[in-house]
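Given next, in structure tokens, is a single chain: the form predicted on its own.
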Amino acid sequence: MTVVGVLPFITPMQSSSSSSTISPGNQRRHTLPASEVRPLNTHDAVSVFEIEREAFISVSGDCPLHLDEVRHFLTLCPELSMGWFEEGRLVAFIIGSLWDQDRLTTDALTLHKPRGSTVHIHVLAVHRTFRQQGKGPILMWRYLQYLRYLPNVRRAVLMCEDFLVPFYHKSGFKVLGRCAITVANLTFTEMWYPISGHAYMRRNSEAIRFPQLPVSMETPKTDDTR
């Protein structure tokens, strides 16, 4: 899958004062962006899993993706992931893959269907020290806008426990019904989000340049659940 015209959604969220500074001794000192969003890669897999493990095991006793599965999806479809970094440290992330059926089945947990038009969002998680700051909703908003630029993508789906339905509903997801997938004694609600505007955005992908907005302006601040 090619990614066309998506840079406005994966460039720094707020610019740092400079990418490098000159010290009094005329030594160049490189600095990291204060806050940036970019696709993840396999080098980020351990950081992803550490955040995910802490976020989910304490609640449900298991993770949506284990470390080998994180590496699997970041190898097959890194363009369907998004990580939020603060001074080079991963603080929140989303991992997705493509699916080619109307509803999720157990195969959707491990397979990436390159010809599919549905993005299956496997996991959204926020590092424990950065929760309750609105980062989860902000990152989801940016991710959904980013998906509008991917050819052939028509919708996003996810499965969540019932107590998380209001959280995703605030991001615009609608309930599809009870998910066919169960994990141990856990059941899930399946939710979906329509991805629209493809024809216009593809035609104008080279011309569109969205301004960078301060984080606080991108989406209303709401509580993070994960």
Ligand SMILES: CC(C)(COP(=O)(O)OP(=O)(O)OC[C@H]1O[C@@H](n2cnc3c(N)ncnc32)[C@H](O)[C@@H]1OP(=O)(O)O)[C@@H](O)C(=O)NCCC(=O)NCCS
The other form holds:
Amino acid sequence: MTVVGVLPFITPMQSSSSSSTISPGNQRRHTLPASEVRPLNTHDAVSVFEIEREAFISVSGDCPLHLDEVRHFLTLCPELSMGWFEEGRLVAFIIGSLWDQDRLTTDALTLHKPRGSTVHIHVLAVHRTFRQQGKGPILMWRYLQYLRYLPNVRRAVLMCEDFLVPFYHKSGFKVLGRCAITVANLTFTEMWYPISGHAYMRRNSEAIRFPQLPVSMETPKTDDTR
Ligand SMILES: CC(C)(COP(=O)(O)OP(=O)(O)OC[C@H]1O[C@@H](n2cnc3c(N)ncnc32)[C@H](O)[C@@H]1OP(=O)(O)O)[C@@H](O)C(=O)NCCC(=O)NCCS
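What does the same protein look like in the form predicted in complex with the named molecule, given that the last one was the form predicted on its own?
Next comes the full complex, this chain leading.
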């Protein structure tokens, strides 16, 4: 998949409160942006894994993506990841890859299928100190909007433990059914979200303008009303 056509829409953005200082020579010197949403790269892998370590490993002893798998997907398909940074620090992220079957199988946990039209969302996680602030749903909303710019993508799928079904339902995901994948004694529900609209074709659309807005001005959709 080429991402050349969509890269402008995921250009890092800065909120109006970006950190900056005025130098003695009166030249503005920009420092780290207050808020930035951008695709992840392999340099971000350790920060991703640190959040995963706290969010999953400390709770259940395992996590959706191990460090080598994070690097693997951020090498193969960085355009299917999204990270939210506050003053340069990763506070929330999503990692996805492409899948080419109707339902998830264990292969989907480790493979990226470049010809697939389904985005498999491996993990959404928010740093512990930034939870309960709505960041998870906002980042998911941005991600789902962004996927509309990828011409071959038709839907997003994820697997989650049952207690998170209401959480993803609020973001517009619908239940597909029991997931064929089990990890240790954990079972999962498979959920999906339709990606439509070919937003990349619609110049001057709201979807094209939204990345220019500061993070704080964006409101996640709670229902799939498209
Ligand atoms: C789940 C998660 C992404 C939510 O992100 P967030 O930014 O905290 O989202 P919010 O601020 O909207 O958090 C509150 C909502 O999340 C839901 N939620 C968060 N953690 C939950 C949990 N362990 N069980 C059930 N619901 C949970 C709540 O239903 C709550 O909804 P409410 O608004 O009706 O009260 C975040 O808590 C997280 O990173 N958890 C650890 C990693 C994880 O479980 N990721 C998902 C599986 S891949």
